[in-house]
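Starting off, we have a lone chain in the form predicted alone, written out as structure tokens.
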Amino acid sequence: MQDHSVVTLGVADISGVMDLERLCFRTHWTREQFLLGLERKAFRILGIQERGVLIAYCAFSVIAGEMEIMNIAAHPFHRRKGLGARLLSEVLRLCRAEGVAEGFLEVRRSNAGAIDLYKKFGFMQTGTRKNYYPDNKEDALLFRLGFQDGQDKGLNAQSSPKES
């Protein structure tokens, strides 16, 4: 069985991140957006590699006690293996250690696998952004996780195989 350790990614890893972006998302971030975010320390990226190849990553920001998940991606051949859960668990562990109060994310209404994953970690839907995604005008569902109010289930959900 593969180790699937979570590592912190940096500028040198952007090519692998971009490969997953193009493979996993209809509308994706640009290389310049990732580089600028990392160089300005606006966000962090955690990843999982297999035999030196990036197979999953999670980009997130922590600002003023709030965390936002920007993207979670897993290579299509590696989905349903718990990689998204492993990454999300590590993000939540880091946030708890840093005293983050709450976390946020948005997800396509049609992304049932991701929605299931987020709910297993205690995220609760708080709203909807109508026609949010530019490629097909799909709604974005807004989710929140409170670290201080007992809502956070991050440590218990990491063994779940469901993910986006």
Ligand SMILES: CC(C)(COP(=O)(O)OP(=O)(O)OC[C@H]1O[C@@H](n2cnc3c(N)ncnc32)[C@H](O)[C@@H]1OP(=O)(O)O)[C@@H](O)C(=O)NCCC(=O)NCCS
Contents of the next structure:
Amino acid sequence: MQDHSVVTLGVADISGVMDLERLCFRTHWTREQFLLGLERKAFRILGIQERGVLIAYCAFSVIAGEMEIMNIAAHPFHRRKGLGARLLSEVLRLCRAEGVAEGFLEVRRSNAGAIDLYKKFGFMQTGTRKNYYPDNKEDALLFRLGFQDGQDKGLNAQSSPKES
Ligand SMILES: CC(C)(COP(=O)(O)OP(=O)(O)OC[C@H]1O[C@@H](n2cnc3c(N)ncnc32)[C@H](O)[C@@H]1OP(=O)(O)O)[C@@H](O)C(=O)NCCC(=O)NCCS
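And the form predicted in complex with the ligand, for comparison with the form predicted alone?
First the chain shown before, then all remaining chains and molecules of the complex.
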């Protein structure tokens, strides 16, 4: 079985993050956006590597006690192996340790897999942004997780590790 430990990514890992972004999203951030964000510590990126290649990552910010999931993705060949859950679990563990009060994210209405993942960890839908995504005018669903109001499902939400 592969070691799929979660590691903190830095500037040297941006190329791998961008490769995954291109594979996983219709619109992506530029190298400069990643570079500036990391250098200014506007967000953090956690990743999972296999034989030195990045196969999953999650970018998130923590500002004034509020966490926001900016992006989470697993390589198409490595989906449904628990990588997304492992990353999200680690982000939420860090948030608990840092006393973060709330977590937020937005997701395309059609993204049933990601929505299922978020709900497993206790995120609850709080609203909708109509026609939010410029490429196809799809709605964004807004989700929130309150760390101190019993929503946080903690480690119970983590998918059991699966063989790769
Ligand atoms: C969303 C994404 C990150 C999930 O990553 P993953 O590593 O495949 O997810 P996991 O294997 O950890 O799945 C954990 C749980 O999430 C849910 N889930 C994940 N993908 C799913 C899918 N395609 N269909 C239904 N449920 C899904 C399931 O509840 C799953 O648990 P299970 O496998 O025990 O049923 C991945 O599908 C992806 O990269 N998608 C493209 C990028 C994207 O849309 N990101 C989200 C932006 S908001």
